[in-house]
Structures are given as structure tokens and as C-alpha cells.
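Only one chain is shown below, in C-alpha cells, and it's the form predicted alone.
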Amino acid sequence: MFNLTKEDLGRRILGCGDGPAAFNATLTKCGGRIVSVDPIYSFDTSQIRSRIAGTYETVMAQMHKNQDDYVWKDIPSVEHLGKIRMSAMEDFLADFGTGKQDGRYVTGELPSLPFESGQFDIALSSHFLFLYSAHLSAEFHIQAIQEMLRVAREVRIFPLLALDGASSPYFNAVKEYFSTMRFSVDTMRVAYEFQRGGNEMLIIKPV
């Protein structure tokens, strides 16, 4: 979804709002340098496991209800999706204790990150900015991206759709704001598409 090349995977990566996902664990095993930041990391492994178990049935029921909004190609069914997600979460949970001690899982949240300016090469936001446009304001989006650009040389955001599948109402405002601030602002189509129509990411970096 972020079109990360082999060269990109060798850079210093920050994942914003990563939650209980396996990317950090997987990339670390491959020798990559990644830090994930999320408020859920304030809990311990057993507490996070309990939260995952407590929401699983609700999430799966929502997927069944809204399955026409998704592309069932690489993932053939809701049941298969559930197995993939739980497998990824188990990989995360197995890595979380060690990763937290190593500083790879950091408690924090946008729009204020606990990192030094320029600490990372790439900052990623997956399924958070734009997706939750009904809950997060345009001002929040701009402040969050400004903060990501403070700590990283490049920002990538995926997808560009809101939860209802429509384009985020804040996309044009964000693009205009950062273009005016003399950043390079580009969209790129990527090979990944699960949310129907959600196959583009936004790339922002200094000119």
C-alpha cells in the first residue's frame, strides 16, 4: 500500500497509529529500522490481547455487513480476512514485549509525537488520516501531517478515502495547504486495493 522499495525498507521508518499490526515485527526480522507509535502501546501484552478479543466479533460482523465495499481478490472472503488479521496480531503480540523494551513500540499519538526533528526518513500513516474524516477535523489533519514532516523527511498516507468509500472532504485542503507551504505533494496509484477504490497514497516531502 505504500509502494515501499527495497531501498525504502532500508531507511529509518516511523509508523504512525500502527496499532496491533505485524509490520514492525516482520521488518525488524528482516533487518529493517522501524519505530511504531500508538496510544495502545501504553497497555501490556495481555491487556492488548484482551482488547483484540473483545472487538473481534464486532469487527467481523461489520465486515460481513459491508463486504460489498471491499475487493475480494487476494483475500477471498471475510473468514479468510479474519484469519489473516488474527495471525498478524499474534505476530505483533509475540514481538511486543521485546519491541517495547527496544524502543520500537512507543506510546504516543498525532498530532504531537515524542521524537526529535529529522529522526526518521519516512513517516507512514495507514488507515487513519483521511479514513476517519468524520471524526477528525481538517485542522487535525494539517497539524498531524506537519508533525510527521517535522520528524521525517517524507510522509506517505494511505488510503485517500473516508470510511464510507468517498474521497476525504479534507484531501484538497491538505493538498493545497502543503503545496502553498512549498512541499512536493503527489498522489501515486499502488498495487494494493482492498477498500474498493482505495488504491492511491499521498506523498509529501520538501521540494
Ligand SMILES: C[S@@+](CC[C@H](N)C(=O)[O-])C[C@H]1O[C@@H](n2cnc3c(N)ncnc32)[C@H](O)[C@@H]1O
Second form
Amino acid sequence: MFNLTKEDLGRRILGCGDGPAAFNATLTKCGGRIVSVDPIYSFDTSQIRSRIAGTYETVMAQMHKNQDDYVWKDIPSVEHLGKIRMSAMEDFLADFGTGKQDGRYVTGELPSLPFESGQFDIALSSHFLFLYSAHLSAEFHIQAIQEMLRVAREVRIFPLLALDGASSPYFNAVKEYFSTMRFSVDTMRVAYEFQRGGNEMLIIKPV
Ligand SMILES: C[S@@+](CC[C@H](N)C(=O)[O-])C[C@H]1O[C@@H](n2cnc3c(N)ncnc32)[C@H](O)[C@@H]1O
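Okay, that's the form predicted alone, but what's the structure of the form predicted together with the ligand?
Everything in the complex follows now, all chains and molecules, and the chain you saw is the first one.
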């Protein structure tokens, strides 16, 4: 999703809205330095586990209904997707208690982050900014990205599409705002594409 190189993976990474994903657990095992921030981290492992179990059938039913909106290449079927997701969530759940104690899972939410300025090298957002354009305003996007740029030297966002598969209506406003604030704003093609057409990320950093 983010074209992260070996060098990038050695930098101090912040994942914004990481949710119950396995990236933090996996990168930590490989010796990386990563912190994830999400409002759901206020709950404990068993609460998150039961929330995942409680929404599983609904999520799977939605995926069946909307299968044509996704590319079934690396992931061949909805059933396979279910297995991959549950396995990733199990990796997250197994790591969450220790990771929270170690300060790798932090409760917080954009557009205000509980971190020092410049604490990270890269701040990532996957499947949150742009994707939920129907629920979050252009102002929220700009404030959130500004905050990510306060705590990190570089921001990467994936994908650039909203949930309906169209480009986010806020993409141009975000690009224009940060370009005029003397940041470079570049769209880059990535290898990952699951949501059909969702194969680009945005990189914003100081010029
Ligand atoms: C669709 S999930 C994406 C999870 C993960 N990044 C991924 O790509 O699989 C969206 C996540 O955004 C989190 N979220 C919601 N509001 C947020 C906010 N204001 N700031 C940061 N994260 C938020 C949710 O709790 C949820 O975990």
C-alpha cells in the first residue's frame, strides 16, 4: 500500500487509524520501530475480540454483495479474504496487551495526536482518510494531515478513493492546500490493489 522500502521500515513509523491490523505486530517482530494510534485502543483485548466476532458476518455479507468492486487476484475469494483478515486480527490480538504496555498501541484520534512534534519519520494512514469522505469533511482531512505532518516528517495516505470507488471529493482540496503551504504532494502508484482502482497513495512532505 505504501511502497515501503527496507530503509523506510528502519525509520520511526506512526500508523494512524491502524485498528485491529497486524502491521505493528509484524514490524515489531522484525525489529522495526512503530507506534499505532486509534480510538479503539481504549478497549481491552477481549472487548476488541468480541467486537470483531460480532461484526464478522455483517462484513462478510457486505463483501459478498459488493464483490464486483474488488480485484480477486492475490485474494481469490470472499472466504479466503475472511481467513486472511481473521488471521491478521489474531496476530494483532496476540500482540495488543504487551504492545499497549510498551506504548506501541496508543489511544487517540485525529485531528489531535498525543505525540511530540517530530517524534516520527513517517506517518501512515490506510483505509481511513479519503476512504470515509462521506463521513469526514474537507476541513477534517486538512487538519488531520497537518497534525500528522507536525509529528512526522512525511505523510503517506492510501487509498485515494472513497468507499463508493470514486476519487475522494477532497483530494484536490488537500493537494492544493499543502502545495501552497510549501509541501511536495505526490501521487504514486503502488503494487497493492484490492478495492478496484485503489492502487495509488499520496505522499506529502516538506519541499
Ligand atoms: C477501516 S479501519 C482501517 C484499519 C487499518 N488501517 C487497515 O487498513 O486495515 C479504520 C480505522 O480508523 C479508526 N478511526 C476512526 N476514527 C479515527 C480518528 N479520528 N483518528 C484515527 N483513527 C480513527 C477506526 O477505529 C478504525 O480502526
